[in-house]
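A single chain, nothing else alongside it, follows as structure tokens in the form predicted alone.
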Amino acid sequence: MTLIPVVRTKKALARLVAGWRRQGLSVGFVPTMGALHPGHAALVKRASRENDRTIVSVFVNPLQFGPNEDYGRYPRALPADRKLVAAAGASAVYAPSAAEMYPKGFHTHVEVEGISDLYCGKYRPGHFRGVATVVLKLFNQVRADRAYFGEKDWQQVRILEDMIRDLDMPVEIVRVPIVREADGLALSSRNAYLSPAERRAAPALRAALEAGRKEARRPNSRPETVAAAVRRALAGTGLKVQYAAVWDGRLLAAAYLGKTRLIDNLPL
């Protein structure tokens, strides 16, 4: 297999992208932070059938980390991840530093208001404005056509569309369905961090949604109905429930195993 290039600046980033459009091609971009999986791998199979070239940042984002989270220890793997996309179509991966990313004298936030507060935004204060913040400024340094997110951030993804819109940016986000393993665990980075006991236990997040899109098909459901049939079901699972709620016709869940915070949705 061929090795695809690493772009580590900018400037290298703008040169290899101006060659494309001298040439006519349309761009995808999937950003990543890393650690990639399967279900990376079906974000660019996707992107690269839609595209004559695709673009695949890989970059963990200190802004999107909060003082008790998990930068220092989040997985770090350039050569595999490299790899793993080459084999999934894609034409260069994109690898700045955060130095590169964040020169000194940094000092502009982007933030999406409202959205940005709800859910995963309650619980990770400034979450949303880093990863705001950073996927602008990929999007203004790759100039995609199209740029392509998986729908387990669901919010995320939600709140970068809100963005786009709002700033009249010209790319367009492709939503890509979750990939899951066997067992129904979605794909995660941070699945790496489970210890073999908890990663059996795991999958119990998506049988708790299951229970909750039962109760919501009940004719006198409600939202916080559905919310406690989530709960119900994981209780005595191993896992503590961070919150369960119905939002943008989805059933969103987040939940602790262990030190390891887990999300997951289901369309409703």
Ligand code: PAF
The other form holds:
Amino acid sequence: MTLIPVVRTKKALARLVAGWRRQGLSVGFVPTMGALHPGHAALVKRASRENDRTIVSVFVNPLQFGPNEDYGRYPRALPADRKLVAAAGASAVYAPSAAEMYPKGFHTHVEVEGISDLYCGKYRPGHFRGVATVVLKLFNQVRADRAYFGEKDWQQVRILEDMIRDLDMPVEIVRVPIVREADGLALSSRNAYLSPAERRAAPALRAALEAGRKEARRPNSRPETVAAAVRRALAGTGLKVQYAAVWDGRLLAAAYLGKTRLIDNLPL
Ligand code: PAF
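Mind giving me the form predicted in complex with the named molecule, seeing as the form predicted alone was just shown?
Once more the chain from above appears, this time first in line as the rest of the complex follows.
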């Protein structure tokens, strides 16, 4: 297996990408926080099909974690990540330090107003501001033609699409469908937190979304009855619903399983 380079600084990244540009090559970009799984591999495979070179960033972004969230214990696995993305067709990994990304004196943030306060944003204040800020910085650093995001984070993709439209950013966002385990659980780096018993309970989230979708297909259903169907389906499963909502043609939900927060969504 070929070992692909890991670049650690903005300067080294700019040099690498400029070399590709001089050869007239197109560049795809897959931003991640690492602890990669086959869902990320699907993003990288798609990017490498559609571009001459693909960069994967691995950066656990402190700005998008709340004070009581899992920044400190978020799984970090760079050597395994490097192998996984190389096998999926990536050309390089960009893994900057927090100091490289946010040098002393950093104080500029990106706020995609309104939409960032809904759903996940309501329960994770500042989260999408942190996401938008780091993604805008990453876009400026990588200068890719296309960037690939998973539909599991539906609200995140929609916020980033609004950001590039509003700020006239010269990058195309490509949405990639959710990858699931055989039992329906959407792949997520946070699934690693689940105990064996929690892992067995976790597919109930997707099953509850299916129940909601069934309700949505009834002639007199309303967004509230669809959300109520999701909540009903989760009762007694061990998952505690944070929200269930119909938005943007999707049915979205977040729920806690012990200390682990899971999100998922389905098209309606
Ligand atoms: O979806 C993620 O993993 C992160 O929110 C992202 C887009 C890499 C920004 O840190």
